[in-house]
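Given next, in structure tokens, is a single chain: the form predicted alone.
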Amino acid sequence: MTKLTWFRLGGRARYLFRPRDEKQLSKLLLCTRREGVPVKVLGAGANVLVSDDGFDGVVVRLDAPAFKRVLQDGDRCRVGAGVDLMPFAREQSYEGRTGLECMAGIPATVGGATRMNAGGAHGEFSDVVKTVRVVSRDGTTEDRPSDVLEFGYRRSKLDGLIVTSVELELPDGDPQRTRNRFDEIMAGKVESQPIAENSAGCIFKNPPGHAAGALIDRAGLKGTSVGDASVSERHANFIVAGKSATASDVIALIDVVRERVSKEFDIDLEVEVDIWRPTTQGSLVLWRS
């Protein structure tokens, strides 16, 4: 997994699975389940630390053509889940089509945006959400409004389902204004986030009333280190690893600074990072297609 995170850290994976389309990714949901094999979904690997033992299951990426299309009509806009969420962001912004402006500097694609309410201080992903596909552990496929989601603060109620495309609005604005507001957004993360070095994006969520990584700096944790991992000077909110790290290192250094935060304001963080550990589950019977 060390090749398919920003973390470049973790152990192997049991399996991975690349789907053609949705057809074949139902097949393969009905035959985990009736075997009881786990499942996880791997988008941009930015949001994920894989443990230095690996995941005894199966990775299902959904990098195929079918599940990056892209289809525009008027400010509606179809997207395929693994389409790459920045890059989308930036045509869209530039070409005048407004709401994607504060995706800017995320990396992730757009189905982990989706399920995770991608998001910062400009706004949240959900905000242009209409319609969600997704396909579930028994293989069935369905289109499900955003209302029936609950969108929250890094949440969704998308846990045990796959999406595999999602419905946007995006409405027609000012080019110029849309291309001047993506630059600005993305030029204060350059600024102030670690964004070359091997992380994962913020790794916690910030507390009610609190910003996580103003709590980390005041805790005075800024450049602490477990192993060659280490709390970003740049950004206290963000792990960086080193060349030597490991994903213990990581997880070692994610405790550390929860005690210390907890100790010092008497505020319990919560991780953002989703950490795959692994796990002993059935074996997996493949089939011929």
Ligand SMILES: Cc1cc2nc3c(=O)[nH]c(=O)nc-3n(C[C@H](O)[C@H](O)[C@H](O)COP(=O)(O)OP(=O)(O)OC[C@H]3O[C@@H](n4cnc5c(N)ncnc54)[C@H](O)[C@@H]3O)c2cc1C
The other form holds:
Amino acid sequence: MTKLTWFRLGGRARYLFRPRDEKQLSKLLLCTRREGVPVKVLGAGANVLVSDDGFDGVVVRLDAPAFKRVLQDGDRCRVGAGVDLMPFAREQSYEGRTGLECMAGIPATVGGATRMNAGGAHGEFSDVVKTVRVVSRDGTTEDRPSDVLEFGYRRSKLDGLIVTSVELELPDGDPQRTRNRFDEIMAGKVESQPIAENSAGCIFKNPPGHAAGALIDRAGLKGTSVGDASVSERHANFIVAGKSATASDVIALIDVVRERVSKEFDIDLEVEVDIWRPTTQGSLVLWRS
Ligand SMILES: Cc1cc2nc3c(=O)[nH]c(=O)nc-3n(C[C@H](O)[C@H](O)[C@H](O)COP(=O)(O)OP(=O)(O)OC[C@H]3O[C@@H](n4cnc5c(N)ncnc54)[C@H](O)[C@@H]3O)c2cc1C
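Same protein, different condition: the form predicted alone was shown, now please give the form predicted in complex with the named molecule.
Starting with the chain above, the whole complex follows.
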């Protein structure tokens, strides 16, 4: 999984499945459910930390052409889950469509951004999502309106479902303004985040009323390391992995940070990154049927 995640960490997956289309994906899900094989879906791997022991199941990647289609119809746009979000957001913003400027600097596929409701101070992906097409564990496909998906801060009601495409509403705006806004947000990210290093973005969610990065900084943890994983000097809510880091280093450092912040401020930091770790039985399970 080192090749498929932004952290460049993690052991092997037993199977990597790259379905040709939705029909093949449905068949796989039915089959894995029947056989009791665990399944996980991976987007760009920008918010996932895979354990050093890897994943004893099927990892699904939606990188076939069928999942990379973009169908534009006025201000509505159906976008495949495998579409690389940042270039798409840049293109739309440069053409004067509004709503995706806030995705500047966020590495993601459309599927991963939907599941995580990616975003930040400038807006969230769900702001432009109208419907989400999903495949369930039993292989059935369905279009779900965004208002039943309970989008919130880095969360959605999409657990156990695989997003295959989303319908977005991107109203026309002033191309100069949308372009400038995208570029400004991008420049802000480049300046404040260690984007060239191996990480998964913000490692913790912001607790209500606080910025996790500010708490970590105030606790004096910038630069703290375990093995070759360290708290970024540039942005305290980023853990960056050096060349010889392991997933275990990152997990141990997460614990160090949580403990110190809890001791200093009596605040429990919640991890934002999806950690794929073995269960106590030694296998990883996404769906239990
Ligand atoms: C440098 C850097 C900066 C970042 N900045 C931000 C930021 O500003 N704001 C922000 O919100 N995030 C940020 N992130 C985190 C990350 O970009 C987002 O969480 C993004 O949405 C992850 O998308 P992905 O395709 O990489 O998903 P992955 O990391 O591959 O997966 C994330 C989760 O989504 C699930 N998933 C993936 N694809 C699908 C699918 N098709 N259907 C259902 N579930 C799926 C996975 O199983 C997993 O649980 C940053 C990360 C990095 C490395």
